[in-house]
Amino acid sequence: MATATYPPPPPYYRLYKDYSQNPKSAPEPPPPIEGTYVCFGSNYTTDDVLPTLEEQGVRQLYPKGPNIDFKKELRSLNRELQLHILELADVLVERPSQYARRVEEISLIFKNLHHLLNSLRPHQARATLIHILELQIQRRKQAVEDIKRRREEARKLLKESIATLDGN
């Protein structure tokens, strides 16, 4: 079995010969890419946004608007799903040739459910960030208190030691 060696490193390592003496003599790393870029023949975008359902050609069952009540919509979608499953069971008993439409509706409900859950992710990310910032503030305040306390203790110790030394 023929194995290939790893490709050689890119040749610009020679430009960094004097990097340890003079960091400015070597070129800067390339700036981060903005907009769209091509990777292995396909296009990627740097703007990570969740495409709306209309862009994917899927009908949106829950109401649009600035603030969606996620819990209510999730619960109502769940109920719709259960009803549609029952409907499918009925159709299979009575008119088995008409299953396709019911199956389509069920998959539509699933797509809506997943899209709703995905749109909760940015909200979750911001909430996580808030939580982390609060924790960090709390830890920093704690550290400030600790340092103040230790300085006071050290000062007290010094005073006591001066007093004991002067007593001699």
Partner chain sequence: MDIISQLQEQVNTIAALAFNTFGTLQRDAHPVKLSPNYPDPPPPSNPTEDPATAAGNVSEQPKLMTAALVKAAKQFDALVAALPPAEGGEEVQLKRIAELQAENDAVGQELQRQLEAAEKELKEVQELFGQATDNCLNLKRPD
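Form predicted together with its partner chain done; form predicted alone now:
No partner chains or extra molecules come along with it, only the chain itself.
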């Protein structure tokens, strides 16, 4: 019984047999998916929208609206989290049976912190992309300067060699 190391290629490879002679003979790629789709049994959407805390059934602890001071709110929630953790430690020492409410409050603060941080992701992505592009521009300018410097060195060497050949 013979076994193959690799499976046979998919049947659509034949659509690309003339690609080296005529690149336009290959079929067009499928259009991008829009809306909802199913992948591995789960529903996904192409709309990249962060659901609000209310949609998730979580009480929002910071002010609503488009003009949120993220730095101030994150600091405020962080201080509140620290306070609640200290209160939890106190409750665990004094009244251990009443810890559940404190844990729920801490969980609520964590969910709000997490939501605030997730709402900053698009800004972070833009800033990262800008930084990457600036680094690429800087590297390309350095490469151009290096090429210019080497070109001048080559010209000097050519002039010196021509002068040496003419002098002899």
